[in-house]
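Here we start with a single chain on its own, the form predicted on its own, put down as structure tokens.
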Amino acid sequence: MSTRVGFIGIGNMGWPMAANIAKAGHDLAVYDLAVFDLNQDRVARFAAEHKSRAAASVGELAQNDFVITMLPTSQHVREALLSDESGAFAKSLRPGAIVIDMSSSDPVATRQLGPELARRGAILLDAPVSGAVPRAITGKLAIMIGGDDKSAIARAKPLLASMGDRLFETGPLGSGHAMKALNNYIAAAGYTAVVEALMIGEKFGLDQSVMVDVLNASTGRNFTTENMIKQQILSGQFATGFALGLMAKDVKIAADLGEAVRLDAPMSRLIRERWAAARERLGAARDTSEAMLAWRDSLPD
């Protein structure tokens, strides 16, 4: 069944996600932000390619049945929904509209945003994704759904199913964002352990390609050994499509969440420091797979 959908943020992930919404036959309007400067050319190109509507302002999206945000940070989401264009979106919200934040946002900030939208008659769900650009293109993302309104989740699932084939209800509002951050923390920790082992092994005289083969046949096997080392790092491709700065942000969210719930998790703090250092050395726009270059370059001779 076709529904009216507004989509804010057609970047590397947002573009293919929105494209799959259009392919599913929904009435789609798109709006893009580049550090809160309207990227009108990108909006027009998407609309032409995918037979959707190009919104000239964020306020135009407020009357849709669903509004999806796919933006870099919680702050970007908050500004788009409450502050941009003098709060045009919040002022124009249709009562009963469902806002779905699919960004990798801070779960604490999400729980703060929910009541603010509720006072304006809208329901907030968080539904971040995992699977990177290739699965975004094929519509096979894993989607983690948090929310306090079960009926809103049920209404949203058919729309979410146009973008992902594995939908998980994780609990109350903010739980999806918490799960996404914790997943990426685990991925970052695995990456960190693997590349440190490879650097140690190389210094000792081991061949890194052989090391990866051994790891993939042994208990050290993980996502990084199977999908990243040979394909992205040893090949020199460095093209996962996921920015280093975003991974550093997600790791920080996970470590900060540990502190917020008063759990002593020293590894999360160490991984947070390692990825922050890589971002500072290489820049936030570099590919996630390049983090080892920062750590390798920092080794003493």
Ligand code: NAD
Second form
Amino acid sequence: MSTRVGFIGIGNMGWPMAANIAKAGHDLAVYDLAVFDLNQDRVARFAAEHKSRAAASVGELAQNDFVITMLPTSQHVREALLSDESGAFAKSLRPGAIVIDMSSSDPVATRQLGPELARRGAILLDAPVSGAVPRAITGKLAIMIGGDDKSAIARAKPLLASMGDRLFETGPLGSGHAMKALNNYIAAAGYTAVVEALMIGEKFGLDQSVMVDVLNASTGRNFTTENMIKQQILSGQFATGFALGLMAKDVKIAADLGEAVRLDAPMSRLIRERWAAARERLGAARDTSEAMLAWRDSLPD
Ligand code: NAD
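Condition change, the form predicted on its own to the form predicted together with nicotinamide-adenine-dinucleotide:
Now the complete complex, all chains and molecules, led by this one.
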């Protein structure tokens, strides 16, 4: 069934996700701040390449049945929905509209945003994704759905199924965002452990490529050993399409959540600190796979 969908944030992930919504035959309008950048008018380019309309303002999207956000952080989501263009989006929201935040946002901020949108007649769901750009392109993302309105979740599922083939209901509003941050904390911790081991091994005289082969045939294998070391790091490609600053944001959300629920989770604090240091040293725009370049210091003799 075709539904009217507004999509905000045609970035690395948003572009292929919105492309799959268009391909599924929904009536799609897209918007991105890059619309104001004449040199890289992503929105116009997207609309030309996919069956959809380019919206010139965020307010234009408020009358859709569904509005999806795929933006860097909770703060960007909040601004787009409540304050950009003097709050044009919130002011003209269609009653009963379902807003789905698919960004990797902060679950605490999501729980605050829900009632604010509800006062304007809209229902907020969180539905962050995992699988990165390759699985966004193939429409095979894992999607973690949180929300307090079961019937809104049921209505959103066919739309979400155009972007992902593994849909999980994680619980109340914000639970999807909590799950996503915890997943990325584990992925970042795995990366951190693997690159430390490779750097120690190299200094001792081991060949890093051989190390990866051994790890992938052994109990130390993980997403980083299987998909990142040879493909992105040893090849010098460093092009996962996932910015280092976004990963640093995710591990901070996870560690902060540990503190919010008052659990002593020292490893999450260390990983938050390591990734914040990498972002500081290299810059937020560098690729996630490059974080190790910030951590090559030797201890003094
Ligand atoms: P990105 O930086 O490539 O895209 C974000 C887009 O949002 C940009 O095009 C930017 O112009 C736009 N934008 C920012 N503020 C805006 C506003 N107020 N209104 C309209 N558009 C605005 O980021 P991405 O890699 O696509 O990631 C998006 C979200 O998905 C992040 O929360 C990230 O953590 C998460 N995520 C990324 C990946 C990945 O592999 N890249 C995987 C899973 C989840």
